[in-house]
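Just one chain is shown here, as structure tokens, and it is the form predicted on its own.
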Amino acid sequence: MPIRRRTVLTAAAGLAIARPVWAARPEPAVLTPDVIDAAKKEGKIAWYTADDLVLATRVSKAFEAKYGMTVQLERSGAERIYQRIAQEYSSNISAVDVATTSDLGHTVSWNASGWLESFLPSEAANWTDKAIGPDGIYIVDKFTLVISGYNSRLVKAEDAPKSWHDLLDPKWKGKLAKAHPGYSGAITNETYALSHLLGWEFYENLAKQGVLQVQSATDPPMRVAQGERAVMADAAEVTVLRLIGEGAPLVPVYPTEGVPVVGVGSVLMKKSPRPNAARLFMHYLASSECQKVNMENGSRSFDTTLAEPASWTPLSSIKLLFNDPADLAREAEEIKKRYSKIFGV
């Protein structure tokens, strides 16, 4: 069965609630020849990841196009990737080396299982605090925000909504697409932060809105950029700002009440099978010739030697939403529990 968040928090809570989320740093590790030597005779990395399909396709070729060496992908939501490490621990099965997550809160649970080595790539040494998880249990190597937006051909600017409570207009019934808790790590994080924010009546009604309920928080962009609903109730900033660069007729809303902040983390499992390999991989996630890729499709980066695009909505113009992921991991089942019941999903 897969292990549940509060029961692995229960012996850990003293812990996360007795010192702060961001606390010592360890020694930066630096990448040697020796580390790149030992990685390719380890010939390949398994990497479990929540990143969108196609910014995780092209960080996976960018690396083996760099090293020589294979990348094992594994891609689902979030959640997904949370429960299948855990069957395959529980099962004695050790084949992920590294995990990148868009619910935090997972590493909070992960630590206190024993799974995760403390590393802290020297790429990542000068990051802010908010990316380093406690210990250098993880990197935030990139984040994004739960936004909203609408579909330019078939809304007009004047008439889209600006803020959450905008989306419970009588007029946007049946015209809403919206991502689950059950499966996103990024919507997870999002309800997190607006049943906090709004209360669970926002929720409620907008239940009743007649929504498209779809899984991953990269779904309702694709959905409403070809036209089967007009209004992203919530989306990943990173597949709008991506599928925009391509053509697509989407146009983002950063909602007035506050946007959630989606830090998503990456870890080194303590049970690699190719230990030098996932390190090496870290130290790939942390550059900054990674970080340029993933700013190229749509990811925020927490790298101060790269600029945003010029047009892309500036953070200081933006109210943000930040979760402790110590919280988050104590609330998580029950938010998506509470979610299901209200969607009926």
Given for the second form:
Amino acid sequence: MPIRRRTVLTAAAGLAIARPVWAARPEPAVLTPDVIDAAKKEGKIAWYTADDLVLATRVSKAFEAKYGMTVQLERSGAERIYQRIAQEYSSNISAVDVATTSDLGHTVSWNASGWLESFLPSEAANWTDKAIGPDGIYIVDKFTLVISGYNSRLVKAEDAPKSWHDLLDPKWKGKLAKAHPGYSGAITNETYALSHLLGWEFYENLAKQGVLQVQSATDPPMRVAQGERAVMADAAEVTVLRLIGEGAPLVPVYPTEGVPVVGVGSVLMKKSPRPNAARLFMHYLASSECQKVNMENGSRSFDTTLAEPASWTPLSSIKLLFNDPADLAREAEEIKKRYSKIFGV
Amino acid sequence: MSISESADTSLSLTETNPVRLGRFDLSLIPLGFAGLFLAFLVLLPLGWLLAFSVTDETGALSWANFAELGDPSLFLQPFITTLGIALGVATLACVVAVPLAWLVARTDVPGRRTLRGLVMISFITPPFIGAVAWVLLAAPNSGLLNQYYRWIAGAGPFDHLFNIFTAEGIIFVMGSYAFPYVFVLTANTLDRMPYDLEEASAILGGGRWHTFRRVTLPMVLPALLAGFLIAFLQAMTQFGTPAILALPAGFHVLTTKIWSLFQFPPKSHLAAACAMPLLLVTILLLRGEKFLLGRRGYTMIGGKTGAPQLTRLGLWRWPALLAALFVLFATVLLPNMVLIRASMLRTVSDPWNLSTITWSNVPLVFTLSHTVDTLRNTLITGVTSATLGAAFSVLIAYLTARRAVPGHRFLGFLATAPAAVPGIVLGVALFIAYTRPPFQLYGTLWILLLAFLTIEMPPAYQQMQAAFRGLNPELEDASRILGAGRLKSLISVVAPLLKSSVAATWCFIFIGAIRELSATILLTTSDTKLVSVLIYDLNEGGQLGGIAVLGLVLMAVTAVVVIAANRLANVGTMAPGR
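If the one shown is the form predicted on its own, what is the structure of the form predicted in complex with its partner chain?
Now the full complex is given, and it begins with the chain already shown.
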């Protein structure tokens, strides 16, 4: 089985590289009243998403309120969603309309399987190249960072870690919470970026710190906010910022070596059982209205018309680490395997 | 004794009566179908499981899957951990349950009915909800108990008394939810145990200790052993508790390992091979129990004896009551209290006061658009599988108890066989069997229904069989002599007589379906999600407050359904059943 996936992906990655530079974006699709009407007739949209649960719930509610349709929200880790869609498609079940993943590597293999519809909503037409998939197979309708951070009730600012390497200090033994790449797409991004930047020794030493191993990248902020652990060995920035907005005693740390960027991409499934509703939802995801909801809940946006809250650390002051989706697709499985060996689960 | 004799008589009548032999009882057809369905239910998935374990991805015969089990981190380490935990859980469950059962059944300790009732609460608590409750209580830093400890002892911010994320923590939590099984088995046996034997021993000069050792203990031993075994098997095959507690601690048990093999790309063949040793251990244990008990007669024959004389504890009644209450407080009340507390807090470790109390968890859970759907799915599958399962186990128990069809012995075997199949293994087997033609059921509620029917068949069948044994066949014979077929006499004579047993079986299956997570987690899709899986998903995202809300709702719904079912069964009954 691994062989099958690997060969497909390698082929896909090869294609991606061979892709001529000018195979740019498709013609942007404009939202017409016809699409809205047809979507309303379909009545419902099934959205599988790796977004933070609270954020995804708020986006769904806003969409439902605007169009009077139902969103069937399936929130899980990106890797679980990837597994679920593969499992459903191999059993001839097409339930999902739009999928949102925090591991853009997934879009490479989905595209290689012919599951994706090229679709560029006009709302995203002016976004930067990083935000649009090759041939419009996905839009990065939000992005977040994998950061560290701490509970300000348990750690003084001057003692707090400043870098990834600071996490290896013996004083943090038994005080770290960490998410898992076998579950979380954000953490797959991080593990890829940091294992290349710092080497696997970093993770081997981190494993000796006795981390509280949780699954989703949204979980460490919650455990640390609860005071179960003092420091997040990794966390999705979106959840940290959202919780801070709600009054949680969290302080984000942007490690000096570099911070992995997690592009959160949404795709339109070719076999979507409600194609009009799916298109309408893609339009909505890219709309400034939805981007605002995202931002209010801690997510960063490619929509340049929106200004980030002043309290956020500006991107310009952070060293960002970008991953190529093709690299992620190629190495994800090996990364997860190696991680499991090192951390024991 | 007299029962089995008359059963034999009716059988020999059937065989010697030429008129009977010539007339074909039409109701044999549906009964025969029930038998076939049972065979299908059990044999198809197990057949696929076996086939998958010895083939590779291309379908070619291969031992490579079993060779891979040699990798210690894949199989051996989780397997040894699993066995160690199961042994700990079974021992703990017995140590807690047996003295409690004795207190409640054979002594004059005050409040015996209440004590029994409290144990029942932990029956309707799904173990994975209990595991979350214990995270709230005994996580090393945020756990409430550890917070209180630090406050009382004035200890430093990271000192702790308890750490639930350890093997010991897991044993404790699993033990809390396994001991009711041992308790019920032992208490029931002690209730029914004729007092004459103990009295006889006492009259013949046996002292209290001697009587206990030579008379009471041997009679309770089968129940104790059965209880130990159930606790062991439950701990060995459970998924939810280790998923919530072992993974954060950084180790796998076998069920979580098998689950991890279904991460994409799913390694079903390897998972099937991994499941085989679990299956083997279960079968060995069940055979072992038979071997240990099978040689001696443990049946407690005898007519009605007087109510057992209760041991007078004197002043010791009060410490005994306190001890019992403490055990039940720690295992039953405390986890439920902390769930209620957490359901009303935004951050579960916050102190509880007017400024921190919030209802925001309730809308969070119920604005998840599929929460209501999952509740409905859970109720539909629970009620349907309980109804079908109860009806089905009546049929099968009838067929075997009355030896109504050829091959009834095999039917009995098939009905008990799933007991040897751990939930996660069955999940793997059903997944393999029903994701391909001719039965593509994955993605529908049917596959969950099949799973619950299969998992709950052995206990349901055993309950109904016991009920049939207590029912004299003369009544059915009368109905049949008056011209009714087997099915008709089953429906109009037997069923009403067995009403309370049927209701008990129904509730048992229903609760079992609500508690199930290990097979369910592999078999649900987004359209067919159940509450148990939704809770598991929320746990992966760290939404402990949301879990508390959902868990309480689930338990309340379960309690209402179970009470309603019992009320319904007792309507029209003059004397309520036992």
